[in-house]
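In structure tokens, one chain follows: the form predicted on its own.
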Amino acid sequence: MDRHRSRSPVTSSHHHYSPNKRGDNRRAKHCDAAHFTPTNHHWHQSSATPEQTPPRSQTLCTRREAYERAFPLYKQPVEVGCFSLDSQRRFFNDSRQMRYYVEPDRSPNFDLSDGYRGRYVKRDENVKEKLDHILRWIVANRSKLKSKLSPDASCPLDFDFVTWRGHLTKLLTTPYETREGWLLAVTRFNDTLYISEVETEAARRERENRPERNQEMMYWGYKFEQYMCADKTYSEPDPSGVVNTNEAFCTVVQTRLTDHKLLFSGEVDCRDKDPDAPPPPACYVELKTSAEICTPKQRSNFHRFKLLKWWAQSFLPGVPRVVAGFRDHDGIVVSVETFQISKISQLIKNEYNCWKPTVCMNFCCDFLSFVKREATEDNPSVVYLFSWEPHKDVTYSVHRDSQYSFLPDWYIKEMTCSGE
């Protein structure tokens, strides 16, 4: 599961995966002639009357047909480290929270509501951690990143972007999202762009007014992990224990999307305990729950909506498979199924008007180019706030010394010293 929201074992570069070849190389349709410069980018500058001199208002089109072109180069993600968060959400630069996948019985009959009333410690959702844990990992691993350090003292990190995997997942799914918008704060510091999510007002209202049933269903996902994971390679799962959502194990990976060098982190549910399993991230397993599928309409919706988010979340860090527990209305798991990320595009190919991996990746790539082009001031107190609502273009505003600033002073000091 990905707490920062919402292919067969990897052996070759992701850019070899082009799941929609028939449609990929067609010329992208224009969103709107006004949204394109002569170089065919999806941004434009609004005109202003002589009496007005507003800040530049630039937008990025999100219509999916604009991104139906060849699948972009996506380098094989490489794990450069990991970290753990304990039961009190304290950071540790190690793998102490790693768990191990245990194959369930064919008819598991797991009760996902067990422990909800008395054995559940829930992370405080009012605490906004921003990028703090990733930044702690960067500071603690500067020696490990030495090969990534630039000789230029003004550019200590040789990455274009630092962010959470969950933020990138939101970008991948944007061309197909119809309900939830997003706010992404961007700061350029030492020529690296840091991306941190800001909770929207709509998301805050939903969180604060979440029905009891929805809160219990959120617990179900964590409980499923408890049924499926062991703390040691030689032990078995212990579903009688406490579910504490403060605890997490996170991978840190580096990769490249066309000319964008990325460093991002994402939570990992568990890993294959076979000693002959491939190295991370190809040994990792993502765990999910979903309502059991009883009708063709339910199967179509599962393919069109849920598999999109599952694919995006796991494809980005190179996690090769999702193990899903299908549960009934009362939260009893009736079956478990494994989905290979590399085969999901085949599963959905016959769905009418379904999502396309190439559209997801091309939009993400163009958004990162858009951010590079617009977020130009190298200053940790300046935030470029990128905003999007369904069926609209991406827009942004600029904020100086504001509530949106998210790079902590301790990080700025550490990284400024490291560059000298």
Ligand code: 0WD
Second form
Amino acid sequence: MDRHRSRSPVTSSHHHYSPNKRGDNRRAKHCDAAHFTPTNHHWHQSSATPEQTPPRSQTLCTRREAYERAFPLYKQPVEVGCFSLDSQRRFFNDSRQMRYYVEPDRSPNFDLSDGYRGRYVKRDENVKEKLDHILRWIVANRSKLKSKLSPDASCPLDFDFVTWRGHLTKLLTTPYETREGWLLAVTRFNDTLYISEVETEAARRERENRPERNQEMMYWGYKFEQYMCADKTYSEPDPSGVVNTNEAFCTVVQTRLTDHKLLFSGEVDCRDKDPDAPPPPACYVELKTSAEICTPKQRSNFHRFKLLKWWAQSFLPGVPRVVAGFRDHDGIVVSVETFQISKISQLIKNEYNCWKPTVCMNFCCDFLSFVKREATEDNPSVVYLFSWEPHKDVTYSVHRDSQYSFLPDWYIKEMTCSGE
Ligand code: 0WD
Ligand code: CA
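Condition change, the form predicted on its own to the form predicted in complex with the named molecule:
Time for the whole complex; same chain goes first.
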């Protein structure tokens, strides 16, 4: 592993939106073709003949081999706005929760358990917020989202998909996931597809039966953020304060994956405090904790599983670096290391049978094409529920006015043409 201590930001704001530098147009075409060709080898139709009425049950394969083709076009993500959630989870259309990265000491010795009992306010995980915060942001910023083609038509949004970054991360890692399935609810409204996760039964059971040790380890990640971040550009971190996981700063980015125009939001831990740092998202820093690596086997697992998740999560919004705190069994951070997202694919190259960025992106692209093709009814109370379990294909079912409907009435009202 390329071991280096955390250091000041890369001078280059250049992003490699494809790991190899060959032209992108041909790739986009490839995916477009996949989108429209019914004979595509990894879309299975269960109907007998193609002449029949639209097939009832369609599935999408998730096998890695089906996605080993050229890297798809992924436009450099552009930040179009941001929002904050305060200590009571209230929404603000501004950056008040932004924090600033502070370089740690050589041997930090952060105690990640400090404050677990007594200085910890935990977000209520029983409250399902779905896309609500993003929708509030859209309503508050509609004027700047107007389509360049029809600036007067205030109704349709000029995006094919609106979702959380975290949902896209799950899609990127699906071809390599062997443990946890997912449920994604999709609603087509004014020709934009909204994607919102539904907690699986298995995930709910796991959450409700989380062992005490795991609860504490979840706290460690947030405590590490507190050791590494200051509230102001000129201040220092305050580890004596309360850790409140209601608080969040989220970036909203727009980008395009082949022919899919995307708008998504993701939580950002902190930014470079240097006023001369590149503009967002290039100045953002993702913070992580991980068990310290002592054996070749641990190193291999770190490359194969952790780096996949870290890469997928930060690559999507164009966050260029992850700063990782490696901790011992007792939750003491023993070293801190910076990983450049653009160098991760090099780092894993020698790992046998390892994950590939191109497989992740091509699967995500084909899943979005699959959703576009299947979720055809434009109706805010209809949900297409896409479902996946490891070692299986993606399937879906359709639900009208069900428990799965997730677009709130206030949003539908706000976004329905009323001549204003
Ligand atoms: O209700 C839900 N099912 C979800 C809500 C699922 C995913 C996200 N959210 C919302 C929350 O409002 C949260 O503020 O998303 C926000 C974060 O979105 P994201 O950036 O798309 O999520 P993700 O990339 O999975 O996680 C980023 C960070 C995590 O940090 P680490 O270093 O562990 O990746 O957001 C936090 C966590 O700190 N986080 C969450 N915060 C609130 N609710 C959630 C969650 N469900 N999941 C992760
Ligand atoms: Ca983090």
